[in-house]
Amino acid sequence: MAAERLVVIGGDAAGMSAASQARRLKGPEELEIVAFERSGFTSYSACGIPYWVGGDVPERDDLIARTPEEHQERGIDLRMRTEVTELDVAGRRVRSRDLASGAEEWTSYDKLVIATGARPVRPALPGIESPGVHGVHTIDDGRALLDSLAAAGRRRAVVVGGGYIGIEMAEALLGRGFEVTLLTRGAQPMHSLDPDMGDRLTGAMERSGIRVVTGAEVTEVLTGDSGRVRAVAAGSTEYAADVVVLGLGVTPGTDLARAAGLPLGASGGLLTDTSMRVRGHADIWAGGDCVEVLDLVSGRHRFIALGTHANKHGQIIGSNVAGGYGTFPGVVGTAVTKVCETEVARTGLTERQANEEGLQYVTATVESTNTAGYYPGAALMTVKMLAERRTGRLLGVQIVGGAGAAKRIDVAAVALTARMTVEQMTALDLAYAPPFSPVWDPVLVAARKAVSKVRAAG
C-alpha cells in the first residue's frame, strides 16, 4: 500500500510543528510529508526579533528552534526558497514556484496543512519603499534592519504604530542609542488596554526617552537626495528620520485560501472546528496566525496572531494527520510584553470589548509592589480587574508595572479558563515570600475590591 501524501504550506511554527508531530507518530512508509516555506529559514521565533535588533539577543541563530536541514534529516521533504501559489481543492494538488529558478510545479496531496501565517499592514503610502524604511516581521527584516541602523548618518528613528512590535521596537532602537519617536494614530499606545491604563504606560515610556505622539496620523514617509527616508510626515507636521521602521500590526495570510474558496471569518482568518480541520473539508487542516481562533470570554471567533497558539495549532493537526486525537478548544487573549524596566500583560476583555458584547461590568483597580514593600527594590505595579455586574464572574485582568508585574497574569488567564468569579479567586493559595510578594498578592487585592464592587452593584 502506497503511503499517504501530507503536503504543508508554510515552514514555521505552525506548520513544522505539525509536520514534526506527524513524522513522530508515522513513518515515512506510511505518511510522505513534503513541506513548502518560501523564505530561507523555519522554525524561528519571530517574537524574539526586536531583542536581538535590540541587542539582548547576540546571534541570528539563537532565533532559530530547528533548522531546515534539521527537519530534512527527519525525514520531511522540506523545500526552501519555494513559494506555493494556487491551491485546487478539487484536484487535491498544489503549485509551487521555486523563486531562483522560476520553476512551477503541480504537487498533488492527500492531507493538507495551510499554515501561511500572517503579513504585515504596510498602506500604499507615498514614500513607503524608500531605503530605511523597514518592517520586522522575518528574520531577513531583522538582518536588513540591522544594517540600515549600522549605516544611518545620525541616530534619528521613527516608530510607526504602537502596538506590541511598536513599543518592542521602540525600546529595541533606544537601547541602540537612538532618538526614538513612536507615532500611534490612536489615543494611547496599546489598543489593547483600557484607556486609564494605556496612560500608565505612555507615561513610563517616556520617562524612559521615548517620545510619544498620539492622534498622529501617518500621510507621508519623505525622502532627501539621496531617496533615503528623512522624516516622517503626521499631517502637517514632519518627524526626522534616519531610520523608520513599521509597527501597523498583521492581517490573516490567507489569499490562497480565500482564491481556492474556503471559508473564512470577519478578520479573513481561516475558520476551523475545534481539530483544527478547516469547515467542510475532512483532509484540510490550518493553524497559526491565518486562522481565527474562539475567545472563551466572549464566545466569539477572533484574530490573534501568537505564536503559543501556532505552536498548539501545529501540535494538535499533527496528531489529527497521523491518526490521533486532538482539540484546541480556544483562547483567553493573553499577552505580555515589555518596554525598558515597564512590564505590560493583558487577558481577556477590556472596558471597549465588554461593552461590545453587552455585558454589565464593575471595574476595580488596585496599586501594589511586586514584593514586600519594605524588601528593597520593591516596584510598584497597577493591576484592573473586570468583573461581571450580577454575576461576578471574573472578565478580564489588565497590570502595568515593574519587574515581576507580567507573569502575575498568568493566575488571570487560568481563572478565565475555569470562569471563576472574583469571590473564588480571593480563596486562591498563591505563593508568598518577601522577595516575590507582598502578603496578599496584587490580583488578590484587586480580586477583593472587584468583590466589593460586585455586591455594591447589587
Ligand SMILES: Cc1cc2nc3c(=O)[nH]c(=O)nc-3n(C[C@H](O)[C@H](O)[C@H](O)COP(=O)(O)OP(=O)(O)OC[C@H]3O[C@@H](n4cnc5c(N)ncnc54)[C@H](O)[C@@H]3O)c2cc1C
Given for the second form:
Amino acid sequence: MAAERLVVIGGDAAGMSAASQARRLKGPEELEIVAFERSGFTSYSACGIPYWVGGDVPERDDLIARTPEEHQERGIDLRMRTEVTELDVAGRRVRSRDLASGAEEWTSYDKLVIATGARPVRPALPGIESPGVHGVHTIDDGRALLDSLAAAGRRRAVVVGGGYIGIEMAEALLGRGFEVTLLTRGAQPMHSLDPDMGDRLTGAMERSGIRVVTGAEVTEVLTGDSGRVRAVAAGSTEYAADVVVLGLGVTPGTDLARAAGLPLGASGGLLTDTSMRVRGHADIWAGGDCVEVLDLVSGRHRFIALGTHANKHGQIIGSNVAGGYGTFPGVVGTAVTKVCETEVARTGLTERQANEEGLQYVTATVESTNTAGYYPGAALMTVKMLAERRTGRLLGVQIVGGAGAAKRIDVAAVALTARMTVEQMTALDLAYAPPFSPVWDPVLVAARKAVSKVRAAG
Ligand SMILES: Cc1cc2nc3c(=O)[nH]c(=O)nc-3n(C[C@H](O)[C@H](O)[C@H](O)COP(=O)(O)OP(=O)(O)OC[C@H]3O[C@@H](n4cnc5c(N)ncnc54)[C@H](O)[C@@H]3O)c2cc1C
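Starting from the form predicted alone above, please write out the structure of the form predicted together with this ligand.
Below, the chain from earlier opens the complete complex, with every other chain and molecule after it.
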C-alpha cells in the first residue's frame, strides 16, 4: 500500500502530463495514482483533429501519444469511461461512475489534480442537434464528422465560427473537396487580430476558395425531409449546407469545481497560484483548459484554452505534487494557426486590448517577404507591431503571411516576456540566409519602424 494517493480528474493533456511527471518522480510504493477519464481516449492531440479530418494525418491513432495500457504499464491506475460526478473537498474524496455499468463509488485522495478541460459552446438554437451538425472537440467528434462527410449527399459545408478552430476546419473541408462557407458574427475571422490584419486573413481565405461571411449571427439550423441538415439560417439569409461544423469557442469545464465551492475567476476558470495550486486549498492543483492564466502583458487573469499551456501546467503540477518545485509564471498570449497557404500568428496585446488597458501606443506595420525577395517561392508577409508610447516597450505583434511567417512570432513572444523595448529588439541577432528571410528580417524592420514612431510620438 502506497504512502499517499493522488487522484487526477481528466485524462488528457494536463491530467496525464501531471500523472506521468508525478510517476517519474515517485514510484508506486510512495504514491498511488488513480486517474479518471470519461471518454474512450487518453493523451491525444485535439490540436491534430483538423488535420486528420482534412486528410493530412492519415490515421486516428496518429493523434494518440499514449494509450491507456501504456499508462497502466507505467503504474498509473487509469480508469477509462469513468466520470467523476462529485467532488467532496471536506471529505477529500471523489465520486465516480463507470459509464458502461453505471456503478458508482467514492475514492479518497491525499492530493487531487483537476484537469477537466473546457466545454465547447453549443448554443440552444433550433435544429442544432440535427444529423450533419458537428462539433470538433474530441476524437469521437472527428470520427463522427468524417462519417458525416462520407454520407453527405452534396458537398456544401458551412463552418460556424471564425476562431482558429473554425478557420482550420474550413481548410480541412476544402481539402475534402467541399465548397466551404465560413460564417462569423464578428467583422472578421480571428477576433484575436486587429481589423486591418483580420482583413488580410479574410482576403487570403477568399483567394483560397473559402467564402467568408462576416456579421452573420446564426439563428437556426434547417433540416430536410430526412431530418438531416440542409441549411443554416442567419436571420433571413439561408446558407445551403450538407454538413455544418461548429467552432464557437469553449468555456472552462468547471462544473465539478463550482459545485464543490472552489474559487473561480471572472471567466469561470479555476484560480490557482503560480505553482498551479488552487487558491486556498493546499492539496488541490488544477491546470489546462479549466483554469485562468496570468497575462503577463496586461497583468490580468484570462481564460486562454491552449494545449501548449495545458502540457506545461501538467508537468509543473506533477513535479509539485511529487514534492518537487515548479511554477508557471504566466503567458503573453501567443497563438499560431494557418489556413491553406496563409499563416497567422499573434502575441501580446491588440489595439483593442491595449485601449482597454488604458495604454497609449504606436503601431508599425511592414510588408515584406518570408525569404529574400529574389529567392524562388518568396511569399508576402505582414508584421504589425504595437509599442508603448514614450517607453517604447513592446506590447504586441501580429503576423499574416506565407510559409515560415508565423513562427517568427516566437521572437516577439521572447521579447515580450523579457519586457524588451522595440529599440532593444532592433539589435537582436536574428538568423539570415536568402531561403529563410530578407537580410533584414521583417520583425526587425517592424521594430525599426516602431522606434521611429515612438520617437515621433514623444
Ligand atoms: C480542434 C482543436 C484544435 C486545437 N488546436 C490547438 C493548437 O493548434 N494549439 C494549441 O495550443 N491548442 C489547440 N487546441 C486546444 C487544446 O487541445 C487544449 O487546450 C488541450 O487539449 C487542453 O488540455 P486539457 O487537458 O486541459 O483538456 P482536455 O484536452 O479537454 O482534457 C480534459 C479531459 O477531461 C475529461 N473530463 C472532463 N470532465 C471529466 C469528469 N468529470 N470525469 C472524468 N473525466 C473528465 C475529458 O473527457 C477530457 O478528456 C485545439 C483544440 C481543438 C478542439
